[in-house]
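The chain that follows stands alone, in the form predicted on its own, written as structure tokens.
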Amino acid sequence: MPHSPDELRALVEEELHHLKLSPDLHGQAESAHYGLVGVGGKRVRPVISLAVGEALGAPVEQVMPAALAIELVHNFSLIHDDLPALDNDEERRGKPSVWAVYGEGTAVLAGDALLAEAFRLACRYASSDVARELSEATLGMIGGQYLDTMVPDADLVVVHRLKTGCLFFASVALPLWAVAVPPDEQAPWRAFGKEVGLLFQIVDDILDDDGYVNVHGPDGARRLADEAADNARARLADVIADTTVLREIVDDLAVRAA
């Protein structure tokens, strides 16, 4: 029996709490661990990765390094996003952000540490494909953040496709490589990855009264979220696998702002 989303989330949380960071980080590991675990998180991306792996018949242990790598990259981006030079947020999920606790310089290094640790996890696989896919997603995410924070009136669709969509796409693509799915069999999965990232972003904007809501209004954003959810479900229907858990994840994302 595949694990439920809540069970997968608990497995991810357990692994993150016990993740051993490089001893060469010395005291820096404390701030990195705080940014990764101390401020919490939904863990949606690694849960999707593990669910994809189980749908493909792989044990959780096989996909876990890739799933954790994505979460570390995500948290690296959040630590840096909160810095005064970017979003200047003193809180993250109701708790002090890393720079507010440890100072700006330490927060920069904490984010750097998580990024490096993410690629150390991705390099556990015999093939370089996991690390390569993660690198491409990370570069896209950074480009999206640049457009979002440094370029006035940047195209919202492009910003979200990069800033949010790239890591969600990777959450589906990385387990394909971890399980050694042949490239010519990956297309349906990758199509799903594109849709689920868009769904998450639109719903987040609805909850934050921002982004797509500002452009399309509350009702328009809700219609876009419903369309994205329907498209994600349709893409899952094209996959030859038991995608029941992934369908549940899509349904949960869709109703967060219902």
The other form holds:
There are 2 protein chains.
Amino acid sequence: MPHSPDELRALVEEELHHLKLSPDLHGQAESAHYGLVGVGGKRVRPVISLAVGEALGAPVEQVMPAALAIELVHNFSLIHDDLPALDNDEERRGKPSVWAVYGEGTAVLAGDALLAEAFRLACRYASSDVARELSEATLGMIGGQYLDTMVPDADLVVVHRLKTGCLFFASVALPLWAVAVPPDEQAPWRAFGKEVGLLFQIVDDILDDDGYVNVHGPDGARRLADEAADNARARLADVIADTTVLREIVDDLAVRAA
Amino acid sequence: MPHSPDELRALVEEELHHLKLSPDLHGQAESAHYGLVGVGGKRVRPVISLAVGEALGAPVEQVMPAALAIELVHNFSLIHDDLPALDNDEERRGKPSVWAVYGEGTAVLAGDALLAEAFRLACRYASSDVARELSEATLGMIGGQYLDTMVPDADLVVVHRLKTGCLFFASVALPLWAVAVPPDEQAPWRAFGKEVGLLFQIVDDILDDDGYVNVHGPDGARRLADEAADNARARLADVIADTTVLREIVDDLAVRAA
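Starting from the form predicted on its own, produce the coordinates for the form predicted in complex with a further copy of the same chain.
Next comes the full complex, this chain leading.
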């Protein structure tokens, strides 16, 4: 029996809590750890990765380093986004953001540390495929953050595809490499990866009352979210695997309230 | 005939100028490129990497991605170090630092982009060995930067070993993986890598009149630099390869005036 989404989330949380950061970080590790587990998170991306791995018949342990690497890249990006020079957020999930606790300089280094640790995790695999795909997703995410914060008239669809979409796409693509799915069999999975990021972002905008809601109105955004969920389910149906748990994740993402 | 250090430096500079950053970075690529080639640099680390590769009989192209990756990590660290929240340097090599030109937010993202690009380069190799060793060196460097800027009474030897030493060590270690030197034959090279970073740092302190000079006085620091150079030459003598060019690099590092 594959794990439920909640069980996968608990496994990820457990691994994050006990993740051994490099001893070379010395005191810098404290702020990185705070950004990673002190602030908390929904762990949506690594749960998707583990569910893709289980759908492919791989044990959780085989995909875990890739799943954690994605969550570390996500948390690196939040730590830097929260900085005064970017989004200037003193809080994240009702807790003080990393720079608010440790100061800006240490927060810059905490983000850097999590990004480097993410690649160290991605390099636990003998092949560089996992780390390469992660580097490409990270670059897209950084480009999206740049457009979002520095370019007032940037195209919302492009911003979302990069800032949110790239890492969701990676959460589907990385386990394919971790499980050694041949490149010519990856296309249906990758098509699913594109849809799931869009779904997450539109629902995010509905919850935050911005982005897609500003452009399409609340009803229009809801319609787009339902379309994205339908597309994600259709892409899953193209995949030759037991995608029951992934289907459940998509259903949850479509109606989530937080 | 292997290339001279100056020839290797010219090859590195040429590659850096034409390095294709991810198109997903959009406008963010401009500041990253400025930090990489606009500000310039001595390119000591990638030159060492290419010289190690040639000593091992490998063509320059085989080691170039690893060499460039190290230079990108170095430049990422300078961009973040220069930020107001860290060293607060408005200038670097007589030119405005990245944040002074593009603002703090864009500079944070420029450093992030170079770090991610560094791993993309390191992942041009099929094996994850190059990228893994780079991630470990990067974590050490970040720990060193933390100790240097945030911990007033940190041990100078530890700070230098991490902040400068790790990346010099990697400039010797990465080409070993790029050329597929078996792990059990790497020890003499790695011993050399440790000495060359120390040599660079002591001479740096002599030129900047700080660090080792504060602790050991100008004559004491000079003596330590000469010792480090002797040790580096001795370690090179243990290596079974034509290390003429590396010997020249060590000689230059020992007497450099900039």
